[in-house]
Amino acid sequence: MPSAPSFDQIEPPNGSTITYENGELNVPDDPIIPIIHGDGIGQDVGPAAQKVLQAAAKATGREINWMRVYAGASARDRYDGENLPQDTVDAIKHYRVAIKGPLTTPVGAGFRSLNVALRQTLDMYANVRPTYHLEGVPSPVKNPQEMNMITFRENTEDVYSGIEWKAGTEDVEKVKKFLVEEMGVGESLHDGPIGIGVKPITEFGTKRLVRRAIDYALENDRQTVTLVHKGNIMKFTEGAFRDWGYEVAEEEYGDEVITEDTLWEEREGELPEDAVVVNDRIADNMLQQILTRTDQYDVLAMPNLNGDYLSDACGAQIGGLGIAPGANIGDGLVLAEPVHGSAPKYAGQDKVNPTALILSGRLMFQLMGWNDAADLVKDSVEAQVASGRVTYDIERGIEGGVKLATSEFADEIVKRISS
């Protein structure tokens, strides 16, 4: 394996790297894998997931050897005021597997967020969240069993692109005197101070987070991938996403995909077993969707603000974000988190659910191939839930339930781990 790189003030552990050929990676059985306890909650949450695992990993036959890393406050503590440092961004990059906890972006820091910026740096364009429901775990509706989708949202355009400009500034006016004098659209605008920003959605990147979307589907037997999109308004944006995601599934994937209009052309709407079926839906229909028929949706690909509002609304369902998990992906890169924030309050409290984090270190180790310790880590912490031995959050919400701190729920699901 590769040898570790020198970093300023990060002392690499004993272990093997993490390498990325031919599309794949290729991860040994006792990798290194950078960890990011995170701001506030962080400092509970992470030590927590960080030895459930390990527990899982051991259990089935393999060592992390874990390789802390600094972002936001405690990166501050160590490199003179950087919220970022360099040393985070290289290890990340050269190990290519990592987690982090919530992080806070403080006032004046130069970000508009540390979880953005890394994500940008790293071109980490695909943001994936799985949802799906934990036995016991209190919800607000009905039957959420159904719901079980993953959504991948685009990570680097739309909004996230951060292109606009402040009402009452000189930038501003310029934009807004192209728009008027040369683009003709001054019809459009109303008078007085005004907000400009641009929405840019490319091909490129619409393409490589749709084949990211159907090649999970086709590797892990999901039936659907919806395009979730505005366009029926933003034509040559979101309209475009939609375009550009049916040529992908049109031009690529060949007989292993087919459209929602051939499905009912040439099969008279009965789902084939061989193929996935990629189709589309309008934004705001599809907030219906997910809660009138949630158990026809399975892979949901959307630009970046669709993706914001519909994957949190799928958490809702589930029981909310304090359980919610998610990953950063890119080309040989991951970098797993919680959807939640960092919640300064409870900082330190030992109170606080570290159901996230530790299912959203399940989706590093599913990404890494580890299926068989992410299977262990999903019943563990489901039998957990089940038992009502639970943080405060789910104890509130539950009958004779039994509540435990963050460390004795962590401790708790190791011993289920390890029996």
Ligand code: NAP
The other form holds:
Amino acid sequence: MPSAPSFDQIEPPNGSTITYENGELNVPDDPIIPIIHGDGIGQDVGPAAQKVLQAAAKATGREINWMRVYAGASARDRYDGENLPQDTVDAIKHYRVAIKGPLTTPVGAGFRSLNVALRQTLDMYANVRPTYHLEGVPSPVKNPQEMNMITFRENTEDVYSGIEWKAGTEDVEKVKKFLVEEMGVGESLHDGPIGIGVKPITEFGTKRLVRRAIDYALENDRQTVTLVHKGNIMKFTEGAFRDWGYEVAEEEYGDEVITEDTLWEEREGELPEDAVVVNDRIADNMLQQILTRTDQYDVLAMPNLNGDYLSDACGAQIGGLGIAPGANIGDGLVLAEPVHGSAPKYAGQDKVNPTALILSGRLMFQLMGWNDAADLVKDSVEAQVASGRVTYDIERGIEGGVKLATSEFADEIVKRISS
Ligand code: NAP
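Switch from the form predicted alone, shown above, to the form predicted in complex with the named molecule and output its structure.
First the chain shown before, then all remaining chains and molecules of the complex.
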């Protein structure tokens, strides 16, 4: 195992290091786990999630050695204006499993997204978001319990490649000239200021993402993997995603995977046991399918932008952003993070729901193989919600609930875990 890098301003705590061999994480009972609390409400949900996760680790005979690392505003204060210090990147790379709260990204100008930078620098190519309903959480749909999907969103290309040129610049005019004069594709471009972006989707990026989604389905007894694309319009990018996705399914899994596109009712009873069906849907249709045929979908694999829209839409069906967890995954790397952002208007008020970050920690535990601790976290959060003693976002949607602060909500979950 390589020795820890020499960090500039942070000191690793005592504890053991998670390693990665033969495609598997080896997780000791006393791992060092880097944590970024994050911007805005990160200061509220970070400490709350930390104590719940530590309680679950201890209750199952383990101990987490947290290593606070910094990004965003907290990093700028410590690292002379830097948003994403090398210390933070090195810590996540070395310790392999980490968790973060939200980071603020300015819109339209200023620095590029730190979330995107982190995912790309560490080549965490899959953003994974399980969406399941916790009993008692109010939802805008009639049967929220039917939602039990997990989205695999490609994390390094498509719109995340960040290749675009601003209107009015010399560069954008150069690209426009190239398109019109050399590629002969400028006919439909209107005159006047124009912004241009490029949407790359590669065979390599697609196949490793789809492979992770199919592996997950096989390992977790899921029945379908749906490739979600807009290949009817963008044939050579989104359409290629679909084709390469099917190639992986057909060429790499033998009888374990079937590629056919029949509806759930028709398939029942016909499938070889344990086989996974890979099918595909066009993205706009998929946005209605999650509402109208919720229980027919299990695992969704998507290019970046489709995944962005769909995972938030799935999250809304189970009660909103305060609940929805996620993680970024690379080969031998996990960075768990909630779906929600830094909600600046609530920052520091001890008000928002820490459940999304707590359940991101649960997903982190699952990816570490700590399934007993993961179950304990879910059961305790669910019992807390069922008690009606909840944060504002849940309380406003139920009758007779009691509104708790972020810290009170977390403390009551800790009590449940420890009792
Ligand atoms: P947001 O921070 O997710 O907040 C939008 C709304 O969602 C909040 O006003 C609140 O709704 C609800 N919400 C979010 N987190 C909640 C929680 N923990 N508990 C209860 N309700 C919660 O989205 P945004 O305002 O669009 O983005 C703010 C900043 O976060 C931006 O800079 C954005 O770039 C960044 N962002 C970061 C990440 C990330 O770090 N991965 C992800 C998304 C966005 P109500 O007021 O209706 O209750």
